[in-house]
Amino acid sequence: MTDLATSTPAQLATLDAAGRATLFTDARTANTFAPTPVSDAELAEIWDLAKWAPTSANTQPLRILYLRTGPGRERLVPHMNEGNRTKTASAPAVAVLAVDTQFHEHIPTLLPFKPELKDVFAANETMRTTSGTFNATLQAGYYILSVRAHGLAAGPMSGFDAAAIDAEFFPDGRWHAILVINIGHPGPNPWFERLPRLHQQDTLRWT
């Protein structure tokens, strides 16, 4: 057995500068998309790295709707805040992320050292929402960073109305859509201008 105590630490592996912009500094919220499509594949792809985010008890609450064009887009277009619609119909792939509410469901399998956490869900509904809808948005922020690191341009949106998306593609109430991401390669002209960041004077504090 390995002395914990003695033994070397893990070195990790830093992300090196391109890495970086591909992921955070040049990465940008496409408006535009080209035709290219988005594979199958891809989109599978993309789910399997980003599955990989760190949740409470490794609950792992969100879940993926991926639309193409065609009849279940033109379902999801009309529920869009209207600046989004036309950049939304245009995506070569569009995803719905949403929260899974009987997430707890999967709690054997997935924390098998503790499956009774699952009747502790079951048990406190205020509990289980704000569990899988912070987990589930946590999740939505790899999701993004996955997109990106396939060479993909994501178009994440909150502007929309919910609750008909939810009435549309998920009647039996179980899923709750908590964010739509367009995705494809960028478009004509498809960047806004950058708006600025806040400064460490604002943002951090050091005891």
Second form
Protein chains: 2
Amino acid sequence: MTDLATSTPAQLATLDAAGRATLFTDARTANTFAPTPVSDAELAEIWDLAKWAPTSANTQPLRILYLRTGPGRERLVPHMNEGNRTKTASAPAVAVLAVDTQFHEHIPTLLPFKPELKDVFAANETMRTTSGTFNATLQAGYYILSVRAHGLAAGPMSGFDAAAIDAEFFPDGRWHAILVINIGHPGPNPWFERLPRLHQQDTLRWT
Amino acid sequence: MTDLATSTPAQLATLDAAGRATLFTDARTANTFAPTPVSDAELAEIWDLAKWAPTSANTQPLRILYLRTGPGRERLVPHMNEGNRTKTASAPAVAVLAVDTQFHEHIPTLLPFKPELKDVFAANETMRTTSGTFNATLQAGYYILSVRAHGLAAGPMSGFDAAAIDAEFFPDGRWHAILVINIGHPGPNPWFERLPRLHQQDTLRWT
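Now that the form predicted on its own has been shown, please provide the structure of the form predicted in complex with a further copy of the same chain.
After this comes the whole thing, all chains and molecules, with the earlier chain placed first.
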């Protein structure tokens, strides 16, 4: 272990063009889905890959409620904005991404060399909410790319009534919904023409 | 265009094991860096790949200030938490990720079929702040994986005085710092032993 830990790693690998296409340059937000099912194993594996990407102090506050087709889905659809209802009803799988507002309870396990950070978060709700929301949202970004890594299309939506979803699915108040993502294989005419991206002169500064 | 737009896409590709290792399973947060420089072209390309991943209503509120070594870096280091100063001073490049609080001004360009959304955000500062911070944070997740896609190690840090960084680098008040990331090739003994991840029973629910 010591020899490994103190060695300098070899040159890191880059992501090849096919990988960049799958995750970034060719991938698109899907608005229609084929009836091809998405298995529970696939849904678990999407999270199992995304979980490795980093969070502040390894806190990992993201949680996921998976809704397959059926009664659970029917309870979700009315809480989506009207323009999102048809696609949310028809997607093979839907993930409700949420922040665990009590994420700090896991800190002694997740950050064993600094278990007292749990008490810092327990004593400061504002800091806990800010940090939990920030890190769960970072993880939501990783999660969307992990959906794509599994050969599936993601349809992330922020148009929904979060308080209503929380009341419907998380009545104990511990989880709070931050993003809803339709998941499946793309259907007919699945996406719009690609929208523009900002230019470097509008986004990057240099010092 | 119509033929393309109405066709059903072929089966989407998956990300291969090497790509998963580069972005997720083998990649680690670096705490030391080799002196190997990181070029401006590499830094621009990291953003140029990350920009393709999705945001709500294509708003793209993330902005980046790149600090190479020199006077700019020296102005940043005192605003980092003490435990982050040495590594921030020594990294070949540092990215300050920020949200553009006036991101809605670009909406007529970015969402040409719904330019009036600009006015909705202009009239509602709470909604603008919430949406801007959420989407910039999603983009920060994409950005970290894009650093890795370029064969570089990222060292993301949330331990800094955001108000002091804003005052120092963004005095007009338009950009607000959300994350600072050291970027470079890993140096000697660059990372800790891998910390644990939560289990599925703590993170996933099914309906």
